[in-house]
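In structure tokens, the next block holds one chain alone, the form predicted on its own.
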Amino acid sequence: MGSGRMPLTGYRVAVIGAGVGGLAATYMLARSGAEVAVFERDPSPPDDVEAAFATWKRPGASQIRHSHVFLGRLRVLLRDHYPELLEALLLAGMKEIRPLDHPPPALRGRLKPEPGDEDLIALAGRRVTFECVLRRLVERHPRVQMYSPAAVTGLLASPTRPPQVSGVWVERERGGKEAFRCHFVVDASGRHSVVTRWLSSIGCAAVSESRESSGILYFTRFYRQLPNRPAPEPGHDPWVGDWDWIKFAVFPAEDGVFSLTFAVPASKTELKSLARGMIFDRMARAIPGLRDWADAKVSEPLKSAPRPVEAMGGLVNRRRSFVVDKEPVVLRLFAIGDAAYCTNPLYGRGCSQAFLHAHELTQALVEANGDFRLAAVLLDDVARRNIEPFYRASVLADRDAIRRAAGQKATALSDRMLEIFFRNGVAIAMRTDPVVYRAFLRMINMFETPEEAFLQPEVIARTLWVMGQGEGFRRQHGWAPPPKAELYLAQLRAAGRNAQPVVH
């Protein structure tokens, strides 16, 4: 910023939840001048990154010991504007995974350096370091104040039309009800913000919502590698799959711990047999992408874990939009993160989406300069282009997950071709293609959405390249076809299935 004076000097901000989007808005906003107020439901965690992933009681973010993955996407953007932070997770032992050192068998030897290559790097490491270490980089900020556990139930404004928010009711510890009074509210409480029912009390139009139920359940399993055991290099079996009943990934972490993690349906009940660690090990050992991982002679459950595998249910794809029509329905409140754009975990975005919808808000103050319609209406476009195309995506891959696990074929026959354009064609192609590899890379990352990484001419006629090879070549390159559950859930009635565990 220079050293003249900061564009949002004089401003005081409550910032409701301390999570990775609320400690994200905090110190951006603090970086830029503004006096930040943090209200956190949830108590404070431990000094200790070990002893908060044991013992921290987080029942606001119920994903914080999930697996988690930090896309390229928010890499970038802390390397390009908050280095500081980035040499702190590093420091913490959270790694840089780059998987262009790691490709397909096909394509070892193949992939020759290019522009943009930097930015195809994801940090990985667990959610609870990564909020710990940014939690005390935020604390250490001259201009915050962080209330922790402080609730807040609800907001002050003034009677205008639309409404203008001028602070928030908090509820501090000793009990009492008390107010805040600021310029403005950034709502990033995550998903399971009450933020439209506080707007709905203060006179506000109703918020533009969409919702969707995301149709599974999740469940992980905390490991840590043996010494000396090296971590499974990459083979023919992939670490990431979809079997229709069944999505499974690794997801390797900092200090030789790494996750696995299964979806599945809600509808299949049986498998909710995965919350005990016994057939959730049984499951992973049968696996040929994760019997690697989960071998009891490279790995160990981790013993630091608070429950032996968690999970969670009632997972949703919502979008709220507080600009209808250009015009904002709430004047000096924003909501970002979950809290606006919340989607199916399973993709891995939730954290980038959050850090970078908290840097668009930034902006968008700095760049309105006062004028909180303006800001409302720059961040709600930015979102648009760069957040909500992605909770679309989730949506339409939700919805052909759900209907592929009931076994039901694509109606339409635009959804029949591209079903057979992904699954016979990019899902092999991105193993044998340095293109496909890399548009597949960029997706993932967030660098591109699903429709722009393999609609281009390019990556389409590779594609349908490799289509046209045949039978035999897709045996060589392609995953097996998924084997049918029933193989599969007669090996955990074996092991002694009991009980049905409650999903949380």
Ligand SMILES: Cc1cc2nc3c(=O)[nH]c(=O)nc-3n(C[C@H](O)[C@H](O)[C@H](O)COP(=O)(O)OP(=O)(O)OC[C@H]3O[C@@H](n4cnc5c(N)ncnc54)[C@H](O)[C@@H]3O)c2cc1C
The other form holds:
Amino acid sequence: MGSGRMPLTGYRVAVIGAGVGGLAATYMLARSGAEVAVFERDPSPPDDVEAAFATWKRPGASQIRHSHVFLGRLRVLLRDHYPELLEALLLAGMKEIRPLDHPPPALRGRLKPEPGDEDLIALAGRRVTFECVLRRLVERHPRVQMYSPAAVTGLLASPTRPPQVSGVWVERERGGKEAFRCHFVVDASGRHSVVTRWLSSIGCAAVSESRESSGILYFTRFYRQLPNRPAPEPGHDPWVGDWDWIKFAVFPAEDGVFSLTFAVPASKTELKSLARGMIFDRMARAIPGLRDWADAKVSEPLKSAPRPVEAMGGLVNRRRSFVVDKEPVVLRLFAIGDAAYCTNPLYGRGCSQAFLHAHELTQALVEANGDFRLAAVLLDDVARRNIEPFYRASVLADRDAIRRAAGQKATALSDRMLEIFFRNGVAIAMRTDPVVYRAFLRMINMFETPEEAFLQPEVIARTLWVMGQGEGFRRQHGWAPPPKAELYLAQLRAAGRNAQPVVH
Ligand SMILES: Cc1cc2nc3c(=O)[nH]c(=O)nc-3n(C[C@H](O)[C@H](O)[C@H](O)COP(=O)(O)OP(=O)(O)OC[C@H]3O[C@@H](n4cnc5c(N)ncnc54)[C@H](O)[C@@H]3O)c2cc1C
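Next up, can you give the form predicted together with the named molecule of this protein, since the form predicted on its own came first?
Now the full complex is given, and it begins with the chain already shown.
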């Protein structure tokens, strides 16, 4: 920012929630000149990141001890606009994941540098580390006031049509309710946001909202590589896979730490036993791509993890907008992050979406220059263009996954062809063809939706070529027919019967 008056100077703001989106918005608004009070219901973290991982009580964002990856889209935003945060994250041990330097075996030596490669780098590290580093940076800002623990319990608003929000009701640990008055409020209270309830109590018209279950249960276990054991290199068997009844992935983190995650259909209740450490390990060692990671000679479960396995259900895709038929139903209230667009964690996009949304909010407010109706419309418009396509992609992929998990075939011919194209084509071509591999990296890093990345003519042509090579070629490059769940479940049942009490 130059030495002149900053564009949001003179504004007093309340941010609800100090998760990733709330912290991002607080930082960006404060850097633009606003005085920002952020209210967080959970207590503050201990100063030390390791202590935070082990002990920080975080019921408001219980995903913090699940695997997180921070996509290229987010890293580019930090690199271009908030380099001090990127630097602080790297200093705290987070790593840049450069898949172009470690491609699948068939692509080694075949990837010539191309413009745009510098963007295809994700950040790896624990979510607790990311959040603590971000929080420290935010708390140091002179225009930020952090209240934690402090719960927002409602909105202050004028009884106009539409209502104009003028502050929040806050409950601190000791003492009753206080009113905090401000020029505008940012709802960054995450996927459990109850802002629609508060809005109806101030007489607001219905907001636009859609919601669909992601249909999955999520299990994460953290490990640490044993001393002098380097991390496995990408090999024949993929580290990320989808067998319909189970999806799995490896998430490298800081300093020899990594986590493994399974996502299973909520309908497969027997797989809930993955919440037990030894069953989780057993499953990890039975999956070819995870075996090298979970091998007891290579790694051990991370001792500081408060629970052997973190489990989570009730995960939804939910989209919420305060602009209905191009008109805001409420003024001076903005929702960002999961409070506005919550997507299945499997795709790892939530933090990137939240950051992008906070950045877009700040830009909309600057551009609207005090016109809050215009700011709402601008933000809604840009989010529909930049974030909503990923929300839709998430919903479509989840509907498909739920259908497959139930053993049902796609009814429309076009859907069936698309499924074969992705399963027998893209899934292999991204391990054997440089153009499809880059398309995959652009998609996975949130620069393009799956449709944008894989339905380009050159990508289609190359994928069809791979499909034409037949099953022998597919098997040679890491494909195998997804094993039946029953085989694995029988093993887990036997393991469960012999299980010792869970220790890590
Ligand atoms: C299992 C799982 C795995 C995930 N993996 C990834 C991943 O790999 N990569 C990725 O980018 N994203 C991932 N996500 C998504 C990511 O965690 C969220 O998208 C991200 O945290 C959204 O940020 P947020 O600020 O909107 O919400 P949150 O980070 O959830 O923060 C909301 C905050 O609001 C506070 N709050 C709520 N109500 C109130 C109130 N009334 N008053 C005061 N404070 C309040 C909460 O305590 C919380 O701190 C995952 C999510 C889950 C569930």
